[in-house]
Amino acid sequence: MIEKGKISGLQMAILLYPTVVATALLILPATTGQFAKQDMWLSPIWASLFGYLAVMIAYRLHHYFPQETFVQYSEKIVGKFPGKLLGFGFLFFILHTNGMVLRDYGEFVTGNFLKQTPLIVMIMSMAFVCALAVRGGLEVIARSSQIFLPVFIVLFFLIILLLIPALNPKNMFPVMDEGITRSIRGAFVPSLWFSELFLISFLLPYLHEKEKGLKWAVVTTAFIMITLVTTNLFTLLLFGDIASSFTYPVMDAARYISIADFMQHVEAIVMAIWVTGMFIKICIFYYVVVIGTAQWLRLSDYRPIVFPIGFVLVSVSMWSASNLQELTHFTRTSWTFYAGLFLIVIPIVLLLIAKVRHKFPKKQSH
């Protein structure tokens, strides 16, 4: 195995919460509500189902083939050829992906704080960071990440507790007055955020106990449903109806924060919150772009190549978009099609294939 770091379960689901928290954490109350208006805290219970389906396709792949990754066992199942351009497209995909994140964090920290800051130089900055915890190893990145994420929720509940005055209970009514049809449509976007734990089939192979793997998958794609479902509610609580119209619901939430004049402009909490998640975020899409290119090119050590993907990704995260609403409107519209193909549809049909021929291997023979 390339990687030669091992993590339990526990780190497992610290990498994994933030992967998917940081960055629906700031643009999902707009995207929900565009459909779900007044129910859209609703909308993340109905996309945490893909969230547990990912998980569940993930883990029994592994099953089948508990030391590979997606990119090794894709030419088991169908064949070195197909299974080598099954392997290039998700690498692809995650690296567009990872691309459009980095982009993101980007536009958001030099459109609100950092105004003359040129966006090359803080996409430059963080993808170099990151290129240096990927370098360090799997183990690296989880140990980061276990100092990063207590800081995450901890900042993120005080935003929650400093908003409890300027609550509107009477926003969340009538609800689903149209039945569940509107919250489900505001599902839809979210849903492909939650397909992002199928990631887990490049953490699996690495765990000290697999058999805790489900377990610390489940638990933590429950702890994002509960995390999201209370990001909408206060969002909808505080803005009612018109939650949708702001590109960043949760730092404008931010900005009514005023306590006796004395505690004001608390949006740096924001800042910190987001920079902290989007850290882990963007190092695990990294390492998965850098670990699975060395096993598609069969290299014997992923670490020459870290710095070289690097420069890649900073490409294509300024080649993603031309700027911030071209880059939203593609996530809220295209990406979630080419999502739904790479991380549900593909894993689905290889898990459907992997089961035909595990089962009948005599018969695959003649």
Contents of the next structure:
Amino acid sequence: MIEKGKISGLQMAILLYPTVVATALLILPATTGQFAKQDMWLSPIWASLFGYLAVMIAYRLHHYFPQETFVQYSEKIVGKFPGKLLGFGFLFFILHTNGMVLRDYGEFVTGNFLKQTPLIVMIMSMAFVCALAVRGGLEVIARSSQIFLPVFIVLFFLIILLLIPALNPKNMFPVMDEGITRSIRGAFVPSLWFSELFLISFLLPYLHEKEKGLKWAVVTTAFIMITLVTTNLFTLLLFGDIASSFTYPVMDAARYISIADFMQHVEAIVMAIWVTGMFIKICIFYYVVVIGTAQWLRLSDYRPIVFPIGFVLVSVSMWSASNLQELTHFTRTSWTFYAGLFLIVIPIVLLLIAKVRHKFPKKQSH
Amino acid sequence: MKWLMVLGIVVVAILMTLYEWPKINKEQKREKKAFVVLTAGSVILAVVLVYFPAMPGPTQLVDAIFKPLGKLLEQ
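Form predicted together with the partner chain structure, per the form predicted alone context:
Then the entire complex follows, led off by the chain already shown.
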């Protein structure tokens, strides 16, 4: 096997949590609020169903091919050439999405804090740090995530705690005045973020205890759901109807915090949460691209291609959109179908074909 | 100004090669090929992007394919 490191089930959960939460935390309330209005806190609950679905598909496929990742088993399921094509499409999708995530990170930091710094500097420095982590292997990413995640969670709770005095519970009413359809429409975009959990296809083969993989993946999906419901609920109770008109509602919520004219400017904490979360998210996507490309090209080692792929990643990230508005619009419209195709539709089709092939095995021709 | 950026791209590519090349074993021919092709490709892409930053890219490609569906989500 190309990756020598092994991770535990808990470490996998720790890696997955920021992979979804990092981007969702800041942008989600605006995206869901647009469709779901005051029911936006319900949307992540529906969306998490897709998370469970993605986890189940990845786990069933893992069951048929225990030592292999998506790129490897797609070749075995649909044949060499179509499998290679699918693998390429998937890697292209992950690379492109990672470029968009990196761009999002760069735009956020330059737009809110380091206004004089060129975007390319933010993007290159993040890509470089991630390249070092990815070059170290899965264990290194898992351990750095283990260090960062407690910081992430403590800071998140601090923000939540400081916001409590400013909340207005009346903003929540009327609950479901038009039935649940509105909250389901709001769940559409976040459900594709939950589908990113399909990436466990690239982590499951490297687990110590195989049987615990599913349990931890389900636990982490539940925690992601709880976090996102909390975020949406708090932005809703704070801002009411206008929550969806901000680009980064959580950021503006943190700007709002002012206790006795003493505790102010805590938005720096949001920045810290975002940077640590984004680091892990970009690392996981980057790692998937690197390990997938190495398997796609049948290399014996993935380390030589880490830096070249990082280089491509920076280019793709600069290329992906000309500005933040364009990027956000793309993420909210075409990207959802693009992601749905690669993270839900293709895996389901592969799983069905694998099932059929498993039931009626081809006769060996000797 | 643009030639300076191109110079920067080439310098990064050279540094990458200097760091990585001695670490690849002599027998690992495929790895060497992959490294050369990926590095050359990324340098070319980066240089082209310096001169034509508005060149249509993957986002436009995907947008063209999924636009009819994407319209459903616009409000």
